[in-house]
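So this first bit is one chain, no partners, the form predicted alone, shown in structure tokens.
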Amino acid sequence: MTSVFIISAPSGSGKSTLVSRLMNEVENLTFSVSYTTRRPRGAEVDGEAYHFIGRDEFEARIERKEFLEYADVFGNYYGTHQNELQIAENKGKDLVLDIDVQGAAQLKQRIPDAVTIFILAPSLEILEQRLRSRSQDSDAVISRRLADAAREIRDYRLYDYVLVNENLELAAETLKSIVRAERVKRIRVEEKIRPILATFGQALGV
């Protein structure tokens, strides 16, 4: 069985190299390339953190019902496409997705049984520290994704897990202990549990 784990943040509250560190940290896990139809930044390549696509396309594959989620983040379409499950599951891996609040929910309905997890950083002083160190945005675009950021974090409740990045190592080992955890749930392993009950029912006649 293939578990889907949904891991969302406000820009700036360290999600990427979380993901990352996980990705890397634990077994058996696969990343979810979203799509998206923004145009690729610094040394990004096609397939490895996007599958970068025009517009018209992308509306084209929404019209073919291709995506399991989808969104308009900032002018741009995201989207899952629906294939990534299928992969992981031919790959016999969990899969993770890093995906915004509006897709998070579009794909807990799809998926119930999806973990999520949202990562939060300390306070808005510290979010706001984190962007600007990142040189990247301009002061308006930063306005605004802390204004995005203060819309993200009221939906916290609706995600089973709260990650609280204020110690990055701290949070790294949280959010692998999560997948770790969630993985020897009795549900999610009931398909392992079942021959090894019937070797039991086998060998005491029952």
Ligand code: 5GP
Second form
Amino acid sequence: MTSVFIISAPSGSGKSTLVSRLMNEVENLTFSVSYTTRRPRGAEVDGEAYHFIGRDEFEARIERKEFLEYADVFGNYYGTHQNELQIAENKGKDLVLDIDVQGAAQLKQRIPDAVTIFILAPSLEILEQRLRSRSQDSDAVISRRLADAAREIRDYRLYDYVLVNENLELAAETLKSIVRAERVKRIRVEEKIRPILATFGQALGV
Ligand code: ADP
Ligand code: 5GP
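Since we've got the form predicted alone here, give me the form predicted together with the ligand too.
What follows is the whole complex; the chain from before opens it.
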């Protein structure tokens, strides 16, 4: 059974850094590549960071009900194709999604077992420092991202876990621990322990 891990965070909280550590350091995970109508940034390659498509094509895909969830984020569409879950299931892997709070709420309704994690910078001031030190955005974009962060943070209660990214090392270890601990929840391991129990002459489900 594929477990689904949904990770959301205001821009600059350290989500990309932490998700990349998670993907590199925890076995058997696959990352969900979303569709978006926003333009590629910098060295982003189509099919890696995102599948980049036009608004008409996105809307046609909405009509055909191809998305598990989708949302309008900062004036662009972003969506998770239902194939992502199917592909993870076929590969026997768990699925990690980096999506916004609107998408997380939609997906949690469709997949109640999904594990949701919200990443937070330690303060607005530190968030601003991180956005500036990343040197990717203009002053106007940084101001908008900070205002958006204040709005996004209001939805933290929708999430199972809230991870404050203060010390990077500790936050990365904690994120990995969440995934590893969720994987051994009894409800997720019943299939795996069946053969072990059989060696003890026991069966499940009594
Ligand atoms: P996001 O993906 O949430 O927009 P990034 O992962 O790009 O954020 O991180 C924003 C900036 O903050 C980057 O320059 C990153 O190296 C830095 N950063 C991330 N986590 C920490 C941390 N715990 N302490 C200090 N700097 C951090
Ligand atoms: P960016 O343009 O900076 O890559 O992403 C902007 C926001 O869109 C981030 O909050 C990111 O989590 C969110 N996002 C990326 N892919 C998806 C998706 O498939 N669905 C939803 N709902 N949000 C997404």
